[in-house]
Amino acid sequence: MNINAVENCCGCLLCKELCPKKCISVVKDDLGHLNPRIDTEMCIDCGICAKSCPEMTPISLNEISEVFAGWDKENTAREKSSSGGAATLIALKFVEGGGIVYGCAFVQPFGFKHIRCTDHESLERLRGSKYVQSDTQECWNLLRADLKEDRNVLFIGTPCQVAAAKRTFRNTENLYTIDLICHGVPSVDMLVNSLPKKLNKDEVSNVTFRDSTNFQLKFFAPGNNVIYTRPLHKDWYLKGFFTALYYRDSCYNCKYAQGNRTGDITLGDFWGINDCCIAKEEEKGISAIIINSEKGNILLSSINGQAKLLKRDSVEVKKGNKQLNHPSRKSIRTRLFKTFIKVFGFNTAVKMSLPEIAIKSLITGLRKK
């Protein structure tokens, strides 16, 4: 059996770097989602792929133990930060004690890549939420090799990447995991088809989704100069987003969007939180901080005198973020939005597929005018 048999691939591309002969290619499909494809001819039915496919061959999760809001008490990390900063916090803290830290990053030419962190100006490449998926097909032989020579590791990623890097060594002993809170992936191509086209692609050097609670797109070049903003309002690509307009197949059927989780901690943002006095918080970003194993709890208390930390309970944090309880929904706008985007291009095909949506912003901007 080899990974052709898959019907929900995530994306990881780990069969690929842990194919012995190397016959396994990457191609797009109609939405620039990257896929595996095997040379059959070349394949010799070793079995390697299907037992390293999170989706295949799925591993077993953690059931959360404990439950905290979270945030930076020094407001440093928390205001460079989507939520309260505890991703941040732990990671530096990670590599303070000599171990190696791997998450997503902007890379140009323009995408989006898992990296390899040993200090805090690599770290800060991983600040903010991305809402794209991240390649993370040169990162597995890497993070092999740090783990064979018995390096601590800390892997951050979606539920289904930080499941692919539990496959990539055998003793993972020394391998520290936090999977992210995830509504569900779209391609960078859907990113990149959502641009003017008078954005010179190659100039930019970074790309921000929001900044804390406000959502807007940011792209900067060198200099940390801003050389194009579109807020929410005005935003096709985030409009689609987060109506789950464009992710991968798998993301409708994600076997990790649930209570049970694959990281020894998992992070995203707390909302909703049902005490007045935490409330008043939430616009500067709280972090929803969930442990789920002894490796976890490790984590959190070297961020201990650094972080506000206050107990809470799954309920309420799963009342508050969807995606613990179950994945994104695939609705019949997905199947409009493959037909119209052939045809119209990005943004028309969104708006085509969200026709409430549309109707609602033109009126908002009639209204501004």
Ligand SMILES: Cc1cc2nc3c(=O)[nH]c(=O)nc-3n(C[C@H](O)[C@H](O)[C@H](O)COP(=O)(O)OP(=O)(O)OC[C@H]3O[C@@H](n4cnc5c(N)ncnc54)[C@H](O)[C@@H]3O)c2cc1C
Second form
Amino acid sequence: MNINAVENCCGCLLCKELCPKKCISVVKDDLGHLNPRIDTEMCIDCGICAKSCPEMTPISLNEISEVFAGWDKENTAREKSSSGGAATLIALKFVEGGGIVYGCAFVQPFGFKHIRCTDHESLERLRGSKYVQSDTQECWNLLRADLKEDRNVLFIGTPCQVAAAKRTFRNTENLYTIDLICHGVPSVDMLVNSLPKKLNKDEVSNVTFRDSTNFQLKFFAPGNNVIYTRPLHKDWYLKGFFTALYYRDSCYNCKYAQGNRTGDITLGDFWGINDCCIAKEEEKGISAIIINSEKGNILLSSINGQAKLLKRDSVEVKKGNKQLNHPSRKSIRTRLFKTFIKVFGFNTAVKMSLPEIAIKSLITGLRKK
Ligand SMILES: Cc1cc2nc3c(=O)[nH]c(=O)nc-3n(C[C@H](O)[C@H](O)[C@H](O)COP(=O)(O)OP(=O)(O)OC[C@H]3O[C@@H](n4cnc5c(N)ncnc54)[C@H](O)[C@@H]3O)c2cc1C
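Which structure goes with the form predicted together with this ligand, now that we have seen the form predicted on its own?
Below, the chain from earlier opens the complete complex, with every other chain and molecule after it.
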């Protein structure tokens, strides 16, 4: 059995890195998602790729033990983060304790990758959710080497990426993990297709997708100068993202989008919190902090002094967050989009696939004139 038999590839590409014959290459599908392909002439049928694959050989999951709503008390981590800033607070403490953190950053040439962070400066690049698939292939060998040397490692990523991290090395005693509640990932190609041709991508030094709870795409050049912004109502990429139009096929069948979790902690937005006393905190961003193991408790206790933590229950967090119950649903629109994009290009294809949203935004635009 080898990776060519995978039905639901999540694109972690751990198989490519672990292949002893280096006979796995990467090919793109129609929507720009990366997939492994084995050269069957070179393959020696060792089966390492299938055994390491988080889809073909799923990991055992952790049950939720406790749930908190939380945020950075001083607001410094929170302001630049996506929800309450919990990922940043935990990562900072982990590095201060001599550990190594892996997470997603913007990189040049234009893309998003998991990088290795050992100091505050590199951690700064992880802040904020990037609503695209992060390329993890280069991080696996570094992570294995760190674990081999008995270094403490914290890996932050989507649930399938965390499952892959747990597959990298047999002894994962020093591996701590945070999975994000995830509704699915588009490819970087989709984001690039949505950009105006005149935007010089080589100039970009960072990209953000939201300021706290306000979703807005922003591109920065060195010196933190904003060179491009796109508010949500004009953003066909984010509209397609929120309506699950062009995720990886595996996202619609994700075995990790459920109540039991891959990570020691699961982080997400605490949508629809049922507590009027903290309603005003919602617009600044509240993290859902879900503890799934003893290691999760250790990570949480490291930020006890810095984070405001309120105990909640799992029914409440599951009610506000569908991806703690089931994967995003694939609709006929995805199939239509795949046909439309080949003929009409990205923005028109999204509008044609989401006609009710396109008409609404046309009317809003006309009213504003
Ligand atoms: C693709 C995607 C889909 C998501 N869907 C949901 C959802 O449906 N419901 C929900 O409640 N929350 C969702 N989230 C999580 C949410 O947006 C926040 O990331 C989460 O609440 C953590 O916020 P924070 O303030 O603690 O993190 P921050 O302090 O802002 O740090 C962000 C962390 O996320 C990691 N990260 C950022 N982008 C990616 C990426 N593309 N791939 C892997 N890791 C990444 C970074 O490494 C960093 O550690 C999603 C995140 C992503 C990336």
